[in-house]
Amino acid sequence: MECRDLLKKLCSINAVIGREDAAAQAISGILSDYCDEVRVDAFYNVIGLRKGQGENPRNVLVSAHYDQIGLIVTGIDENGFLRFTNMGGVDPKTLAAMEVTVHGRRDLHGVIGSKPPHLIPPEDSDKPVKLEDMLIDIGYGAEQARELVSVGDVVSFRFPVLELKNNRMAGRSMDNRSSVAALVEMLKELERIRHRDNVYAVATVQEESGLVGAFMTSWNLKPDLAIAIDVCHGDMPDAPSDESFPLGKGVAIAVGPILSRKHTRACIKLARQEKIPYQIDAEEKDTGTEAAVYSSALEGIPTLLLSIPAKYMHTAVEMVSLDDIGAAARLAARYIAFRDELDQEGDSND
């Protein structure tokens, strides 16, 4: 599968937060193509195990998460109207007049209803509308809608994948599927190249709620050297210069204190010698990624971020480059292969 189709196939699949269990599967089935060994964890955290080839392989985690962002259904107005709050770091100023799917006893379509501006006060016009004042319509009145939707049922956003011009696409949940995408690609890679060690590559649930896979998966598998791929912000009109990327220009290496100086600078080396593009992102904090949890998880696991630009992040028109995907892919299984040849002289913080 072209990483184009899988990309669409990854993005179609529904695991708000929390209700991952029929994405695991699919996702399980993907990486069955490729990996030795595939497992779901209670947590539904999907682990591929692609067998090293060395006498004594170590073992590398190479993680990018699947959870996506939604709503959840608060409550039930006499009318029908579906209250709701926020699952994962949903912007209220794009919710007005979506359309969504409602996962209740089945699937519902429905729409965010926007008041006309003929109808808001003046003295109101200019002021966003709070997350609490919206309301989902699902067409029904109350009975009809209390028999098919419960509080607690989870609500997805519909919006499909868009091909758009100079390899790039758009939609939702390219945070993060289109990592997902590249895990995918890494290990396609990996067919074609020797490695000494053993290689996890992990979909994660639940980064967007505080992390949750990685630190199951840390604990979980103990590995020598986590690589974790995640998207950072790309660069659109008025955005900080240094903190986004312009898509099309390779995958973003993290640079950090939480991060390891030697896996690092020979990651940057190895990208230079196999003329793979790239660039540096200065992370000063802890990445906000799953890699500020596995630097500090057990006693310290070595660390890389490897980050696919995003523009137009935690809305239902994130967009990416698929030459970036490549890229993160491609640097991702090289460093898994050849790390041991590289020159990997400075401090680090193994």
Given for the second form:
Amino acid sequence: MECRDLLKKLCSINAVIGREDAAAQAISGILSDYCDEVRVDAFYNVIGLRKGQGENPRNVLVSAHYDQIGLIVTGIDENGFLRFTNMGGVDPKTLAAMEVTVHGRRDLHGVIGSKPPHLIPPEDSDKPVKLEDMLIDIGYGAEQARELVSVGDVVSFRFPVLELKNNRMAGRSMDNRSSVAALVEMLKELERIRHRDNVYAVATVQEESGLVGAFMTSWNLKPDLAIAIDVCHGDMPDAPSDESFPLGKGVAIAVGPILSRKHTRACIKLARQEKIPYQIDAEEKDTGTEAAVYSSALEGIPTLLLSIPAKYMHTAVEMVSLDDIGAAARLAARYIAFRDELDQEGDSND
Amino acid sequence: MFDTISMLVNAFGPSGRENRVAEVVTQMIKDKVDEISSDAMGNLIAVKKGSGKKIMLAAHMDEIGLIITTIDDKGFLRFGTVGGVLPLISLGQRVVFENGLTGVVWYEESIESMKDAKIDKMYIDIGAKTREQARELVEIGDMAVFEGRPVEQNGLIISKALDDRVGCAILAELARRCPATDNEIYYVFTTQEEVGLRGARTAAYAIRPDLAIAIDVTRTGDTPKSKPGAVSLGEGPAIKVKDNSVIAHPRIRERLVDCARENGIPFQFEVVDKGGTDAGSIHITAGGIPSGGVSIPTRFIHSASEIVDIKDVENAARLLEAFIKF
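Same protein, different condition: the form predicted alone was shown, now please give the form predicted in complex with its partner chain.
Okay, now the whole complex, with that chain kicking things off.
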């Protein structure tokens, strides 16, 4: 499958934080085409293994979380409207007039209502609507709604994947299915290269609510090297230039205190040698990604963080470039395969 | 149940100083379990042996409190907080130290608005006239807890520290009933929940259970102009869907629902944005421990007058008894 179609397929899967059980089989099916074995753990982390072909293979973990932000039903009112709160970082002002799927007893189409401008008093017209004042309308009255929907059911956003010019794709859940696409593209690349090490390609859960899957994965696999793939902010008007990266200009390689200096330097060197487009992402804190967990898990796992620039993060119109996904995949695969052959001259052992 | 709860809430036990609560629990259950021991964090772990699944039930022993930071030359005590203490509801409260000394929390009357009544504008008066006199009774680092003796009224219990001695009481009751099951049950009375779910983390690491349930309190939405959507007092224990520290494992949540339905036990769902429970640290320990929660709807959490409905407490015990037998 071409990367474009793979990404579309991945974005069509629903895995709202904590309910990855609904999606684990689909993710497992996609990974299994390129792995020697795939298993799903008790928390629905999907763990693919591509065995190494060399002597004394080490274990490399490459992870991309597959959970997505969404909403959760907190109540059903007397008219059948659903109250909700956020699952993960949702900006309330992006929700009005959104189409949603309520994952109740069966999947139900719904909309988040928004009061027409005609009915809003002028003094309130500039005021943002609060999350607790919004409601989902599924078209049913209270009795039918209560039969089909329960407090605690999750809600996903409905938005088609848009193919834009310049290899750009937009839609919901590009955070982080674009990284899952990179994970799969990396496995494809590894089919064409001989590699010594075992590669654990893991689609992890509940990243958006506390990096949960990374805690389990690092403990259970005890890898020698961890590579986290996630999205970073794409460059957009008014975005701070040191925290956002232009789309189509390559994978962002993170540099910072929690990341392995040795591996990061070698990785940058490889990108230069292989002419893989890259950008440098300076992360002075813990990165807020799974890399934060890996770097301090067990005895400490040397960790790399590769990011795909995504504009409009945590909205239904997140935008990425297929070129950056390809660059991330190529760099991860080639680093895993060729890291021992890189000229380490002048590098310290840290 | 009220007597059990009374004995537990009356024990002094802010975070890090839970030993008196542990002593009360030990006396209640030691004859009914196969092993009982404390670990380095002060967690009390009681085991009923079995050959089936290892199930960890966790309730925290610690309560919120105040900690003395400085003593001024007139004998007034300045303090910091241990856990989530709200400044405004601390005002005018009586507090009690471990040695039985009583103090009163008041504020600097020069402040212009009660909104400015932050903790650093407040003090504890123990009636001492000088720093020296005060230091004969207390020392910097000593902790105090709210006074608020337990009362039973209209089927409700009003008391301080129901968060989470009510959970401890449910576990103690359950241990005393000795439910017939092949599963190995770990009754774990944890420490330092209020300051970061700390005790449960080491206890779960040591036990490595197959699954875990945290028993704690959850806020209600049934008081005047409270937020809609939350649970109500007296309508059954709440089965946790999510809080700010954990999303309940879907299979555990479903099993709890099945147990409630099969036994005709009323229940509600807990979906909250704020607050955490021991399940938050347990579920990410040692490669992942599927975890859930059973919560007691509670009004006025973290005040000296928390309120629970005794029916909810009893139904929570029934629900857990059914759950651990599967």
